[in-house]
Structure formats: C-alpha cells, structure tokens
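Just one chain is shown here, as structure tokens, and it is the form predicted alone.
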Amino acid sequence: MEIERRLLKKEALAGLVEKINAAGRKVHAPVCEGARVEFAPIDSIAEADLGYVQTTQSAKNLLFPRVERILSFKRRGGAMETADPDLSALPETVVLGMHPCDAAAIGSLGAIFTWDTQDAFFKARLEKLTVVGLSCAAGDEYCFCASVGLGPGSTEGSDILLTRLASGDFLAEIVTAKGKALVELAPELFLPAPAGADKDSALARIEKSFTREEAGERAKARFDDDALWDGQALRCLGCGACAYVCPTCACFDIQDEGTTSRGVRLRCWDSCGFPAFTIHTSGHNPREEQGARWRQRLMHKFSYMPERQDVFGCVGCGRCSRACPVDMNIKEHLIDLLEAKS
C-alpha cells in the first residue's frame, strides 16, 4: 500500500498507548534499566525512553524467544504422548520505538523462518505483532546502517515509522495495513501531516563506509585466506555475545528436559562462534579454529544469506561490537577485509 502521513502530536502518544493496551494488546517499548535500555512491556508511555541511541537486546525474543517450548511429552501406559503448545493463544504486541535497524531485522528473520519450512512458531508471532518503529535522532560509533543499504529513517520493517520534529510531536508514516489498523483504533490521534514536515533534517547522519555488496563479494574471494580470518579473530573468546545481542542471527539448539517419563522439548538460542557448534558425533570439527568461526560468521550475513534467502543478514546495528568483551568492531573488520591486499 502507499505510505500515508499523519502527524501524531507528542502529547498524543500516551493516549496512543492508552488505546492499544485498553484493545487487549501488549505493548512493549525500550526501558531504561539502570545503565541498560531494553524492550519490556509497558503501561503508559512514561515508562518508555525513546531518546536511546541502542538496547542491548534486540527485540527479537518477541518473534524467536530466548528459550521456547515446542512440545512436552508424557508417559502413559506403554505409550508416549505429545502436545503441541496453542499458538493461538499467543497475545496480540505492539512493539513501539523500535528503530529502523531493528524493524528491517525482522524480514532477515522471516527469511531463514520460512526459507524451504514454514516455522509455525515464528509465523504464528509474527502474524499477531506490530511495529511502531521511531526514526533515529541521533547514532553513535558503532551504528553503520547506511553501510548495508538502510538509514535511520528507513520504513523497511516498520508497520508505522514515528519520526520526532523538531517541534517534538511525531511524523507519523502508516506503511502497512497493520498500521493502518493500529491508526483505526484512535484516528482522532493521527492528524493531517503538515504540508512542510521535513523528516530529513530531524534524522541522524550516519557516515556510509562501503555497501554490503562489496563486503560480500570480498568475503567470497579471500574465503581462502585463512591468514585474514585468523588475524581478525585473534583475540575472539567464543562468548557467543555477539549472536545473542544481534537482531538477525537465528541459530538454535533442540534440548529435552525431564525424565523418561514426562516433560519438555526447547528450542534454545545457540550460536556458530561456539567451538562445539559444528562438532560431529565423530568428535570431528570441521571448523575447529575460530577463524573459520568467525569467517562463517561473516559469508552467512553477506554472503550466503544473499544467495538463499535473498536479503542480507546485518542490519548494522552494531549491538555486537559494543557486546564485545575483546572490542572485535564488525565495522571495522569489514573495512579492513574491503582495503586487505589481494
């Protein structure tokens, strides 16, 4: 559908989330805790802070939880019996001031979800969430969405995008018919935009450093180099921190938990920077330096996923350098892959 532009008044927003929580629906929003901004459910938009540059966590444990029970089991008689959890009793969420990185991490997400199956799971979460997205302000050293074809006002992902002017009150663009059914909810707080709204000067500038093209295609050719790989993960730990920040990364892990007679199957979030990730019930590693490691890390956002699923698999959000407890900077690798000798 055609983006529509409304103006959303500032003191409009709490009414806003007045209207959605009093709908039935959750609404999640950044919160600040302590040092930390995170998404968490909220009940009115004081308890929201929409002036964060990043959370730590991304928002996709609304979509892909942490931790998430697929099935439980149960012994009775000589039989075992499963039960599938009801996904339709899901409840219906608004995420709101999500930014455009975040938003358009969702469609990363949806393509490895329902790549050749179709997740139920995913599908069925994602089909009762919403997006309120807010444009970014303002970015710090770490942010480089302008380098994987996005920007801080980008509506990729976004059921409606918040924009704030400079008279604080909110462009609002209605992009999908999610949003528009969210603007029906309260229409008299969605007004006419103001024929002069300037969303450009209101965004953040984020400095564009090279395109995701390129570093996928120079990750394929120097694929062999294990020299460039190893140097660059020298001081990699394996922590796994970087996959468990980042908005886009989807591997996981099946464990069952109980006895022989009853209990759970979950799904659990893993990662491929792990050592025992790849490991065979051989005891052979295929990838058993974390160069290689970190060099899967890399071809997978840009260069397999181009190739699978069609999109990319970084949103340059930067959650992962910032995560990072030995400051392995993915921007700065990247550009030091681009500028290594051939």
Given for the second form:
Amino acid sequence: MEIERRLLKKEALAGLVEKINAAGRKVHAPVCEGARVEFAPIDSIAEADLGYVQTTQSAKNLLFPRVERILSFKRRGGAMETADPDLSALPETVVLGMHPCDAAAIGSLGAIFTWDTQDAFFKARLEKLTVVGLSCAAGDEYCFCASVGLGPGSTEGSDILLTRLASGDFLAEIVTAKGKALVELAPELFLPAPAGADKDSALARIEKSFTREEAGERAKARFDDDALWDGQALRCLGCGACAYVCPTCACFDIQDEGTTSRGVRLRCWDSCGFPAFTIHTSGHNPREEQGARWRQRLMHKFSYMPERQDVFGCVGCGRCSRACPVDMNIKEHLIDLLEAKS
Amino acid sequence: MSDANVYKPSVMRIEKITEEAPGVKTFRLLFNDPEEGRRFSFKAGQFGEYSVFGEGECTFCIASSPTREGYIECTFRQAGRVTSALFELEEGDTIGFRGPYGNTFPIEEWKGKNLLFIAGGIALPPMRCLIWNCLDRRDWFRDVTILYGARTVADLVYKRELEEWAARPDVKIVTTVDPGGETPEWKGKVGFVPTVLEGMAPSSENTIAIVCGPPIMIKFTFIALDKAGFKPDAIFTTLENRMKCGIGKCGRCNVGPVFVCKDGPVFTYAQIKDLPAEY
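What would the structure be for the form predicted together with the partner chain, rather than the form predicted alone?
Next comes the full complex, and the chain you just saw is listed first.
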C-alpha cells in the first residue's frame, strides 16, 4: 500500500499507548535501566526512553525468544504423550520506538524461519506483532545502517514509522495494513500531516562507508585468505555476545529439560562463534579455528543469506561492536576486508 | 495455529535391539500410531532426529532400506548424552523421531552401472540402507562391489549381513581392518581403506562410487578414486555435519551457501570440491 503521512502531536503519544493497552495489547518500548536501555513492557509512555541511540539487546526476543518451549512431554502409563505449546495464547503486542535497523531486521529473521519449511513459532509471534518504528535523530560511531542499504529513516519492517520533527511532534508514516489497523484504535490522534513536514532534516547523518553487496563479494573473494580472518579474529574470545545482541542472528540449539517421564523441549539461542557449535561427537570440528568461525559469521550475513534467502543478515545496528568485550568492530573489519590486498 | 509444529516428533516403539559391536546398537522402530506408519515414506540417504524425551535429540541416517517397509532402523554408537540414554533403552521402550529429512541417492539414475560401495567404521549404516535398496533392485545394476573397513575386527558392524553379502554370488565384498586391529582368525585384509582400495585397482568405467566414512577416510578415498580415473560427478558421499533442526533453520550444518540438512546430506565429489572444507 502507499504510505500515508499523518501528524502525531508529542502529547498524543501518551494517549496512543493508553488506547493500545485498553485494546488489550501489550506495548513494549525502550526503557532506561541504569546505564542501559532495553525493550520492556510499558503501561504508560512516561516509562519509555525515546531519546536513546541503541538498546543493548535487540527486540528479537519478541519474535524469537531466548528460550522457547517447542514441546512438552509426559509419560502416562507406559505411553509417552507429547503436546504443542498453545500459540493462540500469545498476546497481541505493539513494539513502540524501535529504530529502523531493528525493524528491517525482522525481514532477515523472517527469511530464515520461512525460507523453506515454515516455522510456526516465529510466524505466530510475527502475526501478533505491530511495529511502530522511530527514526534516528542521532547515531554513534558504531552505527552503519547507511552501508547496508538502510538509513535512519528507513520504513522497511515498520508498520508505522514515527519521525520526531523539529517541533517535537511526530510525523507518522503508515506503511502497512497492520499500521492502519493500529491507527484505527485512536484515529483522532492521527492528524493530517502539514505539507511542509520535513522528515530528512530530522534524521541522523550516518556515513556510508561501503555497500553491503561489495562487502559480500569481497568476503567471498577473500575466503581463502586465512591471514585476514585469523588476524581479525585473533582477539576474539568466542563468547558469543555478538550473536546474542544481534537482531538477525537466528542460530539455535534444541535441548530437553526435565526427566525422562516429564519435561519440555526448548529452543535456545546459539552462536556460530562457539567452538562447540559444529563439533562432531568424534571430536572432529569442521571449523576448528576462531578465524574460520568469524569468517562464517560474516559470510553468512553478507554472502550466504543473500544467495539463499535473498536478504542480507546485517542491518548496521552496531550492537555486536558495542557489546564485544575485546572491541572487535564489525564496521571497521568490513572496511579492512574491502581494503585488503588481493 | 495455522502451521504445524515442525519440531514435534512422532513416538516410536523399539521393536528389536541388535548389538552390532562394542558400544554400537541397531534399533528397529515402529510408529506407535499405525496410521502415521502407513503415511511415512523415505528414500535412501535420508536421516532423522531421534530423541530420548528428557535427554534430547540426535541425528542419524535411516539405516534400513526403503524397500523393507513397515519399520525403520537406526544404528548408533554410544558417545554423548543422548546416545548414552538411547543405549540404556530396552525393547518395548519408546523414543521420538522426526523425519525423514534431506536429499537422497539418485538410485534410478544409476541403472545399468557398476556400483562400488566404500565405507569406514560406523559410517556403514547410511551405506547399508543404500546397499540393501540396490540389492533389492539387483537387476538394475551390473557389478556390485563393497569395500568395508573398521579399526578392529570387533568394530565391524552388521557382521551377519557382511557374511550374507559375502555368500551372494552377485556381490563382491572386501573387508579390512586397520593395521593392529586384526585377530589371529581374521581372514580379510589388513590396511587402511584408501590403501586397500588402491590395491583393488577398481575400474572407473561405467561405475558409480559411493563413499561413507570419517572425514579423514573420505579425503584420502577421494584421492584414490581420482587416481583410478573416477570423475568427480561419479563419486557420491554423505556429509555428517552436526545438526539440530534438520530443516535449514538452526544454522549448525551451514557450509558455504549450503545447508547439509536440506541440500544434502548426499553430495557428489564435484559438489563438495566447490564447498569450503568445513565438513
């Protein structure tokens, strides 16, 4: 559908949250938690911090929980009975104030969970999620959305995208039918947009250092350059923080909890950066060195995903670089990769 | 829920347990729900996720032939948490099974050709499915040769079937054990699989070679087959990357742009040569 533009007065945001809550939907928004900002459920807009640059964790937990029950089982008499989780009980949820990088990441996550076999868990959560994005008024040195085909005002993945104008009011771009349905909860709050509402001047300036296509091609061309990958990964601890904060990383493990008579089967976040990720029972490990695991991370996001799922696996949010305990910086490593001699 | 839970296993009953070698067992499995059993079908090369509820899932090929209907078999070595739990089970116990997953050996395309099966150690099970499938369609093929090696005589699996194949006039079988793994009674060869293969001087003429084994064996067997004149697209293998989901989501078996669980596990040597050596 064509994007519709409306004006949401700054004081109207509180009313919007009330209306959404009153409609029985949960609202998640960035909330200041000491030194960090994280997505959390809110009851009123006063709890939200919309001036944040980046949350430490992405909001992927809402679609792909850190730990998710995929089965429960119980022995009854001699027979084992299994049961599916009740996905119909999931609440309708609105995430408010998610930046464009995170909104775009939903498409990358979705590509993994629906590219072939359909993952009912992801789809059920996505169906119940409405994204009210918030354009970025400021970035930091870790942000590189402009280098991965996005920008501080991209509408991709948002059902409604808000941009805070110089006046403090919000320009609301209604992007999807879901966004339109949300407007219907409080149509009186969405005023006609003034003709001169200038979105671009309200956006952060994010430098474009490269294109994601050239990063992917270069990574592929440098695949056998062990010195490059090993050099970049020399300080990597293999801690997996990058994957956990990443809004598109979807690798998971499946583990059982309970006893052999009664328990649950869980899907848990995992990381290709962990040595145990690929190790065979025999002890043989196809990706023995951390350099090979780091290469896998970049290749998967910039080469394999575009090739197989027609999407890129990086949205330039910079979380991995901010979270890395040894200061590996993905943007700088990509620039080095592009500059490496062939 | 509109889509089915793709991670939900069928419940299967262990009908029969065979001890193959120290630490190695074969389970014959029947679906608890006979209707599920009737609907189930698979082809040679495919695998499944087998689970002990409360312990977890693990990945093995289906080791029985699709031509033997009504049950499936898996053969596994006791090694980790799940296989150790499986090892403790008895006939009549139930386990979980999801599958079949993955691609298949293109048996129909091999009609009129000679088949050379080369397997090492615990990698005979995926090959056994294929061998029985081909022997049950014996008139489709010309010469059938099997080379099977293990570390020691005790480690050879499917001993009764090895004898059965040896007794057939339409199968040539060579068994070997690694140097030092022989017993005084051992009548087969002594030597590593690739070396024994070179000694056999197999003809590549109109022949398909299928190789299953540990990565190191596969690597040197490819070299031996290459020397013998086998074209890369006439050599097949199954990759055994670690897997969890089996359906191209969890990321574990991703090698280059390929998901071993979706695009494999069956690959030709020609395909493998194009992949990063991460298998």
